[in-house]
Every structure is written in structure tokens, then in C-alpha cells.
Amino acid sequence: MTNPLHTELCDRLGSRYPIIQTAMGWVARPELVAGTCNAGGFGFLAAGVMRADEVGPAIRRVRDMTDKPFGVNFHMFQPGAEQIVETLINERVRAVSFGRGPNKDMVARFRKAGILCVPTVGAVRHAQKMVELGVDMVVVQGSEGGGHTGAVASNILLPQVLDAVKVPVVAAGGYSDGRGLAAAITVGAVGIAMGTRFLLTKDCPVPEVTKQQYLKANVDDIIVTTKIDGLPQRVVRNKRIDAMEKASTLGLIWQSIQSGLEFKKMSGASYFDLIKSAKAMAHGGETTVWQLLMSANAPALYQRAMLGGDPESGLMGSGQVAGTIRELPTCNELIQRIMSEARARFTALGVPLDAAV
């Protein structure tokens, strides 16, 4: 009998366990990716917030710390996306995930190079579109997930996507323990993907003061706002969010201009790069002028919390599950605990398990 905890995700991504660490911007840096992979999970490096010339060195940094396979996330609308694609192909990473803007030719290039395409989606139609483009599997994030999020909860969205597509599906949004892993696999997923739970580990390089702010949050402190860039984002409520919620439209635009200049200074991007990126975002047809004006907010404000250690004046993207987390294990401690809990659930149901898993 097939062991339910050794799934197609393990076979295709090369991980020991069916657990993915998602590519959180300024969080999923080499230290966290390596910590996840060494513990038996599969980590994604967040290249979507890197300059094109930083991606290769970051990949090699991960390889300095682990010999396990890992993936890289990027966005087709970011400056230097074409160069990043070339880097990922040359570096032969195991998998890629990407944001808006992929096309069949790009997916075909990755697949020809032996690189799996594993995008994250938040709606049934987006999952179907990605499958039409030729991706290998999809990560489905319900509304409980952090950062940009949809409106449908995981336990509703996951079965819908499983019925709609014929590729392996990974469940995300609200997962943090072995009970969730067992539940997702029972429904039909090949594993789970977690962001916030991996952020709150000792291996994560986010400043301790920011982690402690997450640990203090209750479920009611984690809200969805459209004041950051016009799109729904789930974040931990803090002084910055309270101020943005009360601000006028002109005040938000002024905040965005300041954030854009701050991000330009930190990233080294030129005005041409920023304009090109904005045009690429708009090309998908789902981004309004208002959202483009506001889009400069997130990068600078997330960096304040995730790199600068200022969680009150920055942004703290968060899944709802953060409101239940009160400790910082290592990635290895976390993954071993999840697997032990999942084994216990299947054992309680009378499902035989291979002791090696």
C-alpha cells in the first residue's frame, strides 16, 4: 500500500517530506531555504525582490549551505526578469514559481531545461490558466494566507481546484501543523505549503524584534486591508496599518511616492526600471491605475520590518495562523513535529505507514 506521506511532491521536487516553504519577499533568504531543505522540506528562494545580478550569488549561497534541491520564485514584471530566467536555467534549479505574466514559451523553456514550474494561485480560474500554460503543479492559497490573498477559504478552494485541474495540487493558506498536512492529503492534495510558520523559526533571518511582534499577535490582530496597494493583503495590524486605514486618498498617494523613492534608493533601481516594471504589471489587464500608483508602497515598507527591524512603521504580511503561534522552533524541529503529528493522525485512522517516512 502506498504511504500517504510520501507523495508525488516528494518524488518530483526531491524532498523527503511533502512540505514546501514559500517564497516570502525579504524573508525566504538563503538561510531559511537551506534550513528548510536540510530538514526534509522544499524551500523556495525569494528572488522576486532581488536585482537580477543578485540572483545567481543567492542561489550559490543556498548551495553552500545545502546539497538538497530547492526552487526560486520571481515575477515576470520585475526589472531584469529576462536575465533572471537565463540565470535560473543556467543554474539548473529544481523548480520555479512566478507571478503574473508567464507565457507558454517561458514555461516550455523551463520544462525543456528540466525545471519544474510550480506557481501559486488563489482562484480556480487562475489554476486553470496556469495548467493551460503547461505548468507541472500548482500551489493553491486560500484566503487565510498572508500577503496578497483571495476571498475563498482553503477548505472551499482546495476541493474546487482539485476538481478543475489534472496536475498535482499543493494546499496553502492556514497550514502550520501535522493535522493540517494529514487533512490536505486526505482531501487530495500532494502536500502543504507554508509561509508564516517558516518565518517564525530560528532559521529565518528576519530580525528578532519583528518575529517577537508576530508572536504577540492574536488572530483578531491579523487583518485584510486594501490600503497598501489597492489589492487585498493580509497583514499584522500595527501603527503603520492604522495610519493607512485612516489616511485620505491624497495621503495614500503621497505615502506611495515616499515609499517609491525609498525603495529606489535601497534597491538601486532606476526610474526607467520602475516605470518598466509598472507597465509590465499593467499589461496583465487586472491592475488599475490606482493600484499602480499604490504599488510602490509595499517593497519599502516590508523592508523596514523584514530587514530593518522596525515592525511598527513597516509592513508585516501574515497568514491568519500567526495568531496561534507562540514559539520559534528550528526548521528541523518544526518539520519533524509536523510529520510526527501527521503520522499520528493517519495511524488513528488505521492507515499503515512506512516507518522510514
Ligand SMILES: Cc1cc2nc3c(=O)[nH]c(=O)nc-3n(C[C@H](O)[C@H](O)[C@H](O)COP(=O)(O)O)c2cc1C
Contents of the next structure:
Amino acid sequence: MTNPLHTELCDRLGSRYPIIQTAMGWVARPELVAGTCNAGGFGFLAAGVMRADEVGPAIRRVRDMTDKPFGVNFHMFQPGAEQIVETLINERVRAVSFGRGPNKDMVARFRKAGILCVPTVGAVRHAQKMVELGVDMVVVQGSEGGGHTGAVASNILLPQVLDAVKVPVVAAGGYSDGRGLAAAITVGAVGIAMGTRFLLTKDCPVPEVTKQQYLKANVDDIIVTTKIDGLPQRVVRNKRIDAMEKASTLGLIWQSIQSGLEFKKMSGASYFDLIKSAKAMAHGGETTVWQLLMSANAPALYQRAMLGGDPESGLMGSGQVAGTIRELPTCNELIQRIMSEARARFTALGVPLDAAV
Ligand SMILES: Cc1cc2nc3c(=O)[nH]c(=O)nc-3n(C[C@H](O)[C@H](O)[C@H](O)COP(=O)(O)O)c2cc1C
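I've shown you the form predicted on its own. Could you give me the structure of the form predicted in complex with the ligand?
First the chain shown before, then all remaining chains and molecules of the complex.
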């Protein structure tokens, strides 16, 4: 019997269903990752915003809550990246995802340790570059997606990347239900990856007041701004974003300095660390002083909303799909619902399904 809902993603990542919960800074904490994995999905822990010495304990905390495999996200420009690579190899996590800065040697080290490399990309050339580096799969994020985002919508980008690379491709950006899962698999993806939809679950440890603010947003309230760090980021519009959009250049510089100092106080980072992470958040490569200063804004402002429960003066990264979400299911309720909707689509099209999937 055919089984379109049991894909290579399930076999390689070891999840029951072809559904990934993506990394989200200050959101994809151990509780959410364990909730996803226990429900049959595959979760990524967001270590890109952690200090190197916090990563091992966070991995062990996930393991206290689930015996299922999971992944970890980080990036090579964060302070302590080399130490994080060592930790991930020692801990033998199932998969890693990374943004800017990977190289062939790093990918080879992970693969030699039996760890799958599953980066997220937002453009065809990035997918090709990652495949040249030797990654196992790519997650392709269309412009609907939350956080830093590209310019091409999922419907165009996914088939483009499927044509351009030979590794399995996972669809991301704008997914929230089983119709989307069935559609992505029909186009040729091995599954879907979702950020915003998992942020809006009961298992997600973000303060309730912040989640409620997301639930009130309409599709039009989720906009792309370059005022946070100079690169396009998709966020829920709030008082903070309105102020940043209206601010003069001098006003933005002043806000950036204040937020950077607030982050320094909260994180205990040195000025050197601060500049290093600001630089990483901006581009990971050549960065103007202006972008560097703007990047200093992001960590403190995200933490205000995601940890401090202050959604109006903080930042709320979000995919457009938040504008269609009105409730907070558990991860288990969400994943079961997505799977039964996807089965219903295939059944309606006359595709026979194995009852076990
Ligand atoms: C609040 C928030 C924080 C994010 N933080 C990160 C991050 O730290 N690292 C990363 O690679 N992607 C990050 N992303 C992007 C997501 O991992 C994912 O690719 C995206 O949310 C998918 O689109 P969707 O929100 O429409 O599901 C973030 C997204 C959101 C909504």
C-alpha cells in the first residue's frame, strides 16, 4: 500500500510524521522541542541565542522530557561556536541546522559523527551552496515565513529548489495545516517545517500575554521590516515597530545603543561579545557600522516579548500565517489534526493510505 505521509524525512530524522518544528530564538526551548518530538514531529532547539555553556544543559533538559531524537540550531558567527560544535558532536544529537558561516570541514565533521546537516535556506543559490558543502537535506523557507526572510514565496521557491538540488527538500514558510502538508508532499517535498504554528501552542514556553497578542493579529498586521538589523525580517506590527519605522536615522542609532546596553546587562556579555554577535546577526560577513548598531537592537527587544512578556515594546518575529491562527492547541493536538487533514486530502484524491500512518 502507498504511504505518501511516511517519507524519507521520517526515516532519516527518526520522527513518526513528516513535520519539523523549526528553531526560533528564545522560543524553541526544551519544553517545545520535547512537546513536538513526543507528539511524533521533529523539533530543533534554538541554540543560536544561547551561550556556549548553556547548550549542553539545554540538550540534557530536552532528554529529560523525551526519549525521541531531536536537532539543534546554531550559527558559526555566534560567540563560542567552536565549543558548541564540540558539544553537539559529544552529545550525538540527531541533526543540526545552521544559518550563516558553515564550511565543508564542519559539515564533514558532523556527518562523520552520524549527525545529519539540515540547514534552512531562502533562495535557490543558497540551497545549491549548502548541497555543495555536503548537507543531507535542505529546508526551504518562502517569504511568508517568520524571522529573517527572503523575497520569493513558497509556491515559487519550493519547485525551483526541487529542480535545482538532488537532496531531500522540506517546505517551510506559511504552513500551518494538513492541506499544506499534503500540497507540499504532492509537489515533491519530504515534509513541512513550521515555526509560527509551533510558537502558538500550549507547549511553547513564551508568556501567555505575548501569545495572545499574536492570536489577535490579522494577515495585514504581519509585515517585513529592515529597521531591526538592516535585513528583511517578518514581524507582528506593534508600537515598537511603528516607532522604528518612523524614527530618523539618529533616533534608530540611539535606540540601538540603548537596546545593546540592555542586552549586555541581561546576558553578562562583554563589549567584544556584543559586537561579535551583533555582527553575526547582521550579515556574518562584511557589515557596515550602521548595520552593526542596528543589529544590537534585536536580542534585547526579542527577549522583552519572548521572555519578559512585554509584546508591545518588544519584537515578535512571525510568519504571515499567524494572521490565520486563533487558538493554542497542544503540540499533540496540532500534529494529530494536521495528519488527519492531510490523510483526508489524499483520500479525497483517491490515494490509498496505510492506516498506520
Ligand atoms: C519568533 C521567530 C524566531 C525565529 N528565530 C530563528 C532562529 O533563531 N534561527 C533560525 O534559523 N530561524 C529562526 N526563525 C525562522 C524559523 O526557524 C522558520 O524558518 C520560520 O518560522 C518558518 O516560517 P513560518 O513561521 O511561516 O512557519 C524564527 C522565526 C520566528 C517566527
